[in-house]
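Presented as structure tokens, the chain that follows is alone, the form predicted on its own.
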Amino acid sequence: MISQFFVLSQRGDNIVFRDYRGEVQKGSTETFFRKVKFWREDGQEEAQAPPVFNVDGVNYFHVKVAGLLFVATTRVNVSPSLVLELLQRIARVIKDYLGVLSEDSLRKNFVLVYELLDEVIDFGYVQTTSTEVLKSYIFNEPIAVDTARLPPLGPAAIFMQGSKRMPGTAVTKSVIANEPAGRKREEIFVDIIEKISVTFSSSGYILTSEIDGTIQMKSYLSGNPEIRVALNEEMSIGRGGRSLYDYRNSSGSGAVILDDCNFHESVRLDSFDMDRTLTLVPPDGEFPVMNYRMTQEFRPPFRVNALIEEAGNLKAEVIIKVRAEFSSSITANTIVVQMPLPKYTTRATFELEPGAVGQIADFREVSKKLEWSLKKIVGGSENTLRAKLTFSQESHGNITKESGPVSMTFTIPMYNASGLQVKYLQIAKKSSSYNPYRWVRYVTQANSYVARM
């Protein structure tokens, strides 16, 4: 049972607010934002607020999607996982109908957003979160926003490949809006999105590695035709005694061994065991066709080496090297490397490689962290950062133990580490002239990418 639902910007501006039951005070948005912004825990200087917390008898649940805070409040004891899943689904439904999920699109389409919220939740009780079912009850048309004004790290930029952009309509078009002149462009998007977690030892060996992947689909096909998605025939579920060190490259050669996977309710698995083909009639909106997990060791996209050593009284030097292990035809973007420094570090000066473009190094004095941002890294290249540190006191311990580990975030379009591939995408033909556009895209992102010192 939900008492209130609201959406806040990162600045704390209230964009959407709906009070379903009148049980929670009106100032809950301000209370929530102050608590999240100034969250303190165990004397830490800065900490991130948990997704669920209680203030004065009110339970606050929140998720962050596309830079916006989706929040629900209630005074009753409800399942946290249920409410958090509901918030994610509300964000997805709004994105399906608006095409773009941003502060600008919410403000321009507030009438449509409130119409959706009133159908999704009635007097605090969830009715439906199905994009397809809601179509029967929604009568407002979305107002398009200028996608050129989207922030560079927004969802529409996720498939940037150098100076070329993969078709971005899957993330910028509403499920109910028509093209100019009333035509509807027949197309379907299948995105293989992988989030990888890797931990390297101080000597560069892989200690842990895992991939959480999803095959995401968004269909703009009229008449809901049947679709067949063929995956690697060599794919198997479960380890099957295969070597943990059987590396595979991103071109998909070799077997793909998944630990486990699950499928959307619309997927039929009649021939999955025989030829690894998924058959489905896609519902409206964006949805995960298949989620999977892989813990077999794979070739990591980046090798990270970090070294810190004393360089005289109250001084030390840090060297960080990042090498891209993928093909030179692929470019990673939005790379950020962070490294905690000793607490008594007072100053840091940086030296980048000659000719380095789009790189920024900074010392975060409050959190005592070194931060190195790179706009892009081309496959096969190596980038180095040197930093000279100044301390307020002499180190009486092991300076290496007081530093690190090095963590890294990145996005690599048109690359996947598992080798899972869509071999073909077959659509049931209505006529000989029916030939919709098919887009299959890959992207790899860092979930937890850590190198120990």
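Rigid core (definition): largest C-alpha set, two forms, superposition within 1.5 Å. Residue numbers count along the first chain shown, from 1. Please read all numbers here as calculations on a predicted model, not as lab measurements. Compared with the form predicted together with the partner chain:
Put the two forms on the same core and the Cα of S219 is off by less than 2 Å between the two forms. Relative to the superposed rigid core, the position of the CA of M290 differs between the two forms by less than 2 Å.
After superposition on the rigid core, the Cα of Y344 moves by less than 2 Å between the two forms.
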Given for the second form:
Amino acid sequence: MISQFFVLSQRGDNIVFRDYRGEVQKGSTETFFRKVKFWREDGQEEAQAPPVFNVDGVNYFHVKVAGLLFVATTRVNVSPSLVLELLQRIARVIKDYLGVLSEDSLRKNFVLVYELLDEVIDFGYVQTTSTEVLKSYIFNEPIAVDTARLPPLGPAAIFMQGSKRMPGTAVTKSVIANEPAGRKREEIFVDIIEKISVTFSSSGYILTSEIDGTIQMKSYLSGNPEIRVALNEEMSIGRGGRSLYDYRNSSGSGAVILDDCNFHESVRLDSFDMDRTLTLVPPDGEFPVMNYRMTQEFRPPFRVNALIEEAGNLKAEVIIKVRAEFSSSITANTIVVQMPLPKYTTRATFELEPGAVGQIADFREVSKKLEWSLKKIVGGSENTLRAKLTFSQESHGNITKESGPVSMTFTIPMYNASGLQVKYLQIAKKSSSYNPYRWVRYVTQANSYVARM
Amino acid sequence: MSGHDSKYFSTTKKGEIPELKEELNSQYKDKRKDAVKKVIAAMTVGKDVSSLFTDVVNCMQTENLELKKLVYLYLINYAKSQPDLAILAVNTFVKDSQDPNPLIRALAVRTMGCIRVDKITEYLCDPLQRCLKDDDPYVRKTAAICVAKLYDINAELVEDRGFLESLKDLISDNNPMVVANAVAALAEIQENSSRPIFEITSHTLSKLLTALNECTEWGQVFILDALSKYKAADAREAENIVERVTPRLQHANCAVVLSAVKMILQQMELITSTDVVRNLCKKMAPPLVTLLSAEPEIQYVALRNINLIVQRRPTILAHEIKVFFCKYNDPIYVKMEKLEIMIKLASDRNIDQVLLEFKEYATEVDVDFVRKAVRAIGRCAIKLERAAERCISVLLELIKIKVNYVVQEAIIVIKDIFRRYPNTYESIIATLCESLDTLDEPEAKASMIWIIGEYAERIDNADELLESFLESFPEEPSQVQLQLLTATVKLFLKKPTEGPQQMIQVVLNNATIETDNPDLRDRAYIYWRLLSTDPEAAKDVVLAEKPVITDDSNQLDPSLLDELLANIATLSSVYHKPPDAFVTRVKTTVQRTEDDDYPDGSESGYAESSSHVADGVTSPQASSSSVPAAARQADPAPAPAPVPDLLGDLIGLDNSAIVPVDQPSEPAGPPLPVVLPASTGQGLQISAQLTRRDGQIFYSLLFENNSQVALDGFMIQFNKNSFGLAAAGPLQVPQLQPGASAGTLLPMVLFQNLSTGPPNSLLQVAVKNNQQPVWYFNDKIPLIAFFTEDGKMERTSFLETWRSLPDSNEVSKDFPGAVVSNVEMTLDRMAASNLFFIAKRKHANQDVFYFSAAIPRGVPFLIELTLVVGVPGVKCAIKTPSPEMAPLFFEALETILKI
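For comparison with the form predicted on its own, would you give the structure of this protein in the form predicted together with the partner chain?
After this comes the whole thing, all chains and molecules, with the earlier chain placed first.
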């Protein structure tokens, strides 16, 4: 069990503090913050503090959510994954209730937050983190904060950027807040979010590729109807013979082979083995219906080519090409390409393609990195960046080894790499006039997308 | 609701407290509620609003739940500082606990349990009794946790009022939430008690396994963790348990998955069918890998656990090495752990892939990570003979990039590679020498110098190279000086020409006359004497063949690994330290039975003692005083003695020949630490501990036969040890049928087979029987067992002895984690261990206590403890004619203080 729970701002201010057992001294918040801020190990230079550590017999756990530090302490030999998972869930529950998770919203709603914390944990033992269950015990109402300038939270938040099709306010709506009109809008969101990791070798060959996917759901349906979600029928779990899988088109509906998957506790799998449908009564709040992992080969959305060549005395040239290998009806956005340059680089000048719009290239002097950001890339297109570098000293003759790898971050809405699909979403409710909004959305994001040089 | 809560944080010009007081007493409900909110706001930012206690409590009697909760929150915070006023609230609490609304009933019980005021506790019992039997599950589950709260305040009360029985009844409750909380409460109570309270029988086991399926995710973790202490009777039962736990591996909650993995691993130890084991390994792999898709914080925990798991069962993830490749955006703490596991999984089959990765990492930005990657290449070279050459060529490539810290790190690992494969890769020395003048880190310098000295005959200009270092000899760190000294001697022995001869003069001069470092001086004198008396002997010594090294730098000691594996999915598995190395509970409400108090053997002891052991192994409380020495230290100081030596010693001893077993056993009472786990002893498990009874030392042993055959003919033998402990009579263990266990008390004598050297607590034991090979294990000698009953000194003789002993005989140590909260109890405990109280005085705000004790042959200990009651931190100073015993004494004292 845990002893204390607290939330600190990035500056170390105490925003929420709850002591459940009175066995850890009062100064724990300062001790924790000092330790995290000035983490050192074996006399090495500053490093990042691990999520679990011990100071004077007190064990500290922390996770970072929305720029805030969620911390728990204990003196006993607890399950660390339980505590870390709990901290994530507390963040999610608070977000469900407040609509937005930020220092401001926590401060404005501290009474509600304490009420939640008392129901979530008793004497250090987790009672429930289900937004749904908690509803019967919570009496305070949330106070809305200005959402316009706040950084969004949670995987579904990526839908808020750019795309106009998404009703932006829905995601920052509290589960217990009433609509101004007095009537709730009947809607349900099902998001298929995939984070892809690809490592290309210097010759462009794929070394590793992996997809971490989540089917995320957020339901605002009244009366808690049962929902059926049907996935690809041709889906198998667990790799049998490796290296046997064939190369599939990412947009095709071929067989999907998952390495492993797991499900939310509300999901019933009675017919899953037969027809790949999941049945559930969605609880309130945002939650992952299913998580899956896949190492089956897939076509990576981008091909990256990077080249660095010496071009005369103390000079070099860099060429980076990014080719989008998905359909032209799809557009990727917020793309950032980064490449570390040799340490002795002093200057870089850039040359973008003629007619390039929404592109910025920059040389980060301190970290010696090239950064190229593109507002969007349309499927099928190719973008090139040329840079001329100036060095302060001779290279050791191996300039390629001293630069790179090129890494990329991006978001591609309405695209998924695995081929996993929600075939239909059935809401069991008798009335014929009942036709709630159903939003099934796909998005793919880069996790670790790297091309070596 | 009106406006924002944050407005409550604003201050007013008119004094804040009087204004709040006025508002709290307002006739308007809303105003009162707002006022309480303001009070809470002030409280959370650390302002003292305790003076409003009465006014806030007056708001308690309300139907408004929102307001009631706020008042309760206030009460929990301030009741302790206002115990007399807190009584005012009792009536409302008791009334609320009978409210028709279950939420209010639960709220009342929950809050009362959080108010740690004795007077309130008395009133809590009746409501708690009612609520444990409430119709509403929400009330029952709250009451279950409340029993644990009450136990923490007043354990006796809980036992007297029969709450433990009610709690056990709740295990059969029809609501899984209630079951989970009852399990959590019982597990906590058990942890703080030395009596068996919560024993998992096969009956409770099946009940809990059934409840598991309906529980919330958190409840599943409570139950799985409680069940992991259960020891299955045989392989069949183990398989049954595993079968019912395996579906938990599919859970989205990582804590559930890891706890399920722990449980399966535990039961696997008992499963004999290799097919079943292989199949289980296969099932566990994907969920373990999936943990690496969670948030980085959870990945870190998963990786630390996987590190342990692959040491025991390398096959589980043998094919999954790719998932441990570092991602570009992994936090550094995740990358470091992945590297460690990659080294563990590296094999001839995947080494090319792995090296490609390491090479890439070695050019990244983060210096620590780069260094570790270079080291990883070296460790793979040492681990995989066939890949060594490839590893070296990667290292050479990296050296050519000429990044300073990469070069230095590479040289350090190449030195190790030379140690592992002598006379194989010297051709690369020339390349290394190119980087000579860029070396500025002591370890790299020392490594390079070692290489030059070791291969002096093959390096043409070895003398020039070494000479370049000699100029700065006096300024070098001692690590480099020592290597320079040895390397110069090697050079001289290999090439006894004029140059080296002059160099050796300079070095020996520097290292003997102009240094304050005793290590360096001693080594230099030895060389000097060797060289001047017998240069040939010097050659034999200095140029002797060195033992080949292996890569065990991150391999854990087997007994420690055993203990850590039993603690998978706990903090212990993240720190890679046994629980008692970091668990320090401040409050302890334990009526601990002393060793002496154990009831002497009764016939019924058999079954009970085995279940004791099951609890004892996993509960940190019990293990704190009992884990064998080797397992307790992260760095296994006493390396397990090589087997042939020990055997030789044993057989060579004539004063106590191996003793046969011929008499019926005597049951043992206390939970003994396991010294030979069943996994090591082919099913035979031995638990043992030295204890003192009626002025005599006994070795209390428990034998459990988990193997498939009957075992008989037990004999025992002790190796030489610091106290000369040996068996005073034969070991008395009857034939053990499979599944049976027997305990015995073996009388011991002292000063029989004394070992030389400084005293240490290592006790090496050999046990044999007619069916199995000889088992060797290490135990720890607790000094507690040696304190004699006649150790009490008179005040005057204490003072005289203290003065007569020189100051050099005084040793002191701080125990920052130890707390004395009840002086009387501590004195009683000390006395029970034959540490006798002499006097007490006050010094500033601290209390100073004096004690005396003695160990056999009349060696006295004079003890001074300085502390502040209730505050962590105890300073202990001792004076004794045998100061070399001090470390053992402090260990003993720590055990006593910790209880």
